[in-house]
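Only one chain comes next, encoded as structure tokens, the form predicted on its own.
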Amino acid sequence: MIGERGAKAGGLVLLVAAAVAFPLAFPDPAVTNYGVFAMIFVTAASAWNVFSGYSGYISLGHAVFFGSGAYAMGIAARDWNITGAAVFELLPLCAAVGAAIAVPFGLIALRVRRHTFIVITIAIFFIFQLMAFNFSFTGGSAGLSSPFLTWQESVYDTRFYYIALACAAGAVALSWLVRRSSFGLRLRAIRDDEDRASGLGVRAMRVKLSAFAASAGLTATIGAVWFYYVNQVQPQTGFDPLFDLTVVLMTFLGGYGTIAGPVLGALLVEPGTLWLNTQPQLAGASEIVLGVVFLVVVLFVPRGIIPTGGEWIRRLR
């Protein structure tokens, strides 16, 4: 047991060291860009897993929080005339906006279960996308441009990488804390049998809503970082249905309901998707590949790479 714990601790230290050293080992901005987006999706997938992975409620509406965080940062920076690195001080506000939106969203959607819950999250997602298209303060179809950032081009991607890495580390740490806490135990009890959990004294709605709001706040935070990195948000990019499908695929690929699964899934899927999008001869192939990978995962590795790999290792031992 001690040896196994030591191996896990050593592996974690190596992983953290590799993540920190990545932009130093690969200073090319094009390569660092891959790292930035990978960390953005590590955060998003881990945040999604905090709610859906532990509760069993599959949400296809988390793009609502991602886009809301982006728009919250853009609107606040524009109306309060905040520019430069000071814009990052708005990240707690963006997290609060995401969590605040999750409360009425959750009070509506979490009253139902299974397929009905999925349908409601999709419906609310399209409502938010239509509002972004039609409200004047969101910029309509033109969207919003981010404030000017005075960082030099040589350090631009590297600094955003470390900001996104900090968000990813926070999301993974929250996932770890939730899983090892009594709160996470109640979430998993709801996932296994909600009626029985309620009969044993678990306040299901309160637990689900708390996890939903925490997940939403994290997603909104990384949505704001994404907006400042790409310099613009539009309704179809901030509220993108492909975002939800990608995050779900990442989590299922790595290991649904595990701590490391969403991280592994994001590190595999996002760089691969970015690479496909840079190949002119494979234009539009990334969506097809994502669909094929999702189908393969569901059919052949439904528990994800990490749980399945762990089971194989135990059999070999």
The other form holds:
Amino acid sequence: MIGERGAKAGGLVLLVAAAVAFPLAFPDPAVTNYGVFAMIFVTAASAWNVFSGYSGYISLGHAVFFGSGAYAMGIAARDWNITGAAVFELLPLCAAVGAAIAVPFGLIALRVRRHTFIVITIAIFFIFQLMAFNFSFTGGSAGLSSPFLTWQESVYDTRFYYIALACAAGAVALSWLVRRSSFGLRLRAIRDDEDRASGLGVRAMRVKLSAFAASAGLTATIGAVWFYYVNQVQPQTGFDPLFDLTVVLMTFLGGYGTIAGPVLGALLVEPGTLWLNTQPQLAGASEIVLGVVFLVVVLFVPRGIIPTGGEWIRRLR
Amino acid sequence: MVREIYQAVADGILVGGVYALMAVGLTLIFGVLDIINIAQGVLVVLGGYLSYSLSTRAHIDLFAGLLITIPAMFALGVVVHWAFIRRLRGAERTSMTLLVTYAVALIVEGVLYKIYGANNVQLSAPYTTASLHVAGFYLPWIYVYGFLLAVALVAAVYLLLYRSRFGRSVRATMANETAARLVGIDTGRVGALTFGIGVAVTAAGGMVFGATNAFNANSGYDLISRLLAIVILGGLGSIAGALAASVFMITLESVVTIWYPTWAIAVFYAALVGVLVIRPRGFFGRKEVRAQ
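Beyond the form predicted on its own, can we have the form predicted together with the partner chain?
Let us now look at the entire complex, which starts with that chain.
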């Protein structure tokens, strides 16, 4: 099967080349702006998939990490007076904050099984949103603004595009590493039957918690990048209930538990949503469209484009 | 101060009754169909808007309007079940039904936003502003009537479940769906009717909610997270648990509001998290099914 492997490697090289060349081919900042958001969501969806897609525990609380990353970045930059491009040195700190929040979060939420887990993630999400509203160090309902970044307008979007692309590449690499490792195998054993996996010696809590923390760290990192890109964060944008929905939709559309699925899903959904929001005659209708797409996906391609498409191709042969 | 606490407890119990009504629908749907209906919150809002339109356009009394909105919401529930939920089978059913109900919620919310806009509305009637004075306490009439309505409807659901042939099929399906099907129960029909009933109670819940709170199309998020917290705390699938947890949680929130109004809702969720650390199944929960 050298052919298939070669084709996969060639496809990957082409894809990376296309991603790197994208802002050069379309220098219009409005187009690059779509690219930045697409890469942010490629990262977020892949990060979500590393935990929820592989373990089968649907988290609707990943906005906690996205928002915490954004706020960690904002608070650290403000309190330590960090300005300019040096702020990006704070990204590992933001990842650590996300992972650190994930540990107690996971210790509480991962004690229960799937249904209840979903609800607890929602509850903890609301606690975080409320904290962002009520504490003074988070700036209350006004939120935080990012310190001025002295980048020229002409390179602003392009630079952010490459930063987000690097994060996306990291997320996909993590997703690939986890999937082919014995750690990933344990995660998927938990997804298929947790009791049986535990019976076979998988330390379920430890495995789930590690995946949860890794996923959280990545989500927090991209949250911090997002904060710098849009220049501000408020409680309802950093801790946005639609964030989790969007990420879940992307992953299910592309293919739940696959590596390419969340990437493809994000590349389809995010530019689509951005475009819908720019259409004045569709004002307020983007939710309806999102909902309808959601229903169509679940009813007609329930396993996502990548697995279903793969099956069709195999059948053609 | 003691007076304020009594007042808060009284409010909490009255409002808790209304939440119980909405939560019973949610927990019933879960018990029978193994579905967490994320749309429940926005359906409550839809119920509120239906009553709003009936009272402002057709000048129908809020309580009389329920004779129209309850059957309408029941029909909507049956249609949603027939069109989407029924088709989902297989290993990922739990997550799939969650996504479907979330999608329904988004669509309903989007449509409500299109029709009614972003401004808050509140239902009004003579009894929404007047209060009952008992022993120096002020109890708004709408709270009292809403509580009585909630009690009546919860009792009706209870009687339906425990004193009717249909109720026996529902309980059999809750206990073991395969066995129920084997003894000749049409579990598909039971599922559809249960989903219908679970949604129908949101018409009444929505009316009382709309008469006691200003709301808009977005209010569903806040509601569904509270309702989910209540049914998880009570134990998924347990009606008695939903009742107890509603009154407990809403009273707790109402009492905390006296001192810390901005933190009350956080205490609400923290209570949920705290209880689950000690009792992962909630107050009255059944043992959760083993394999998914």
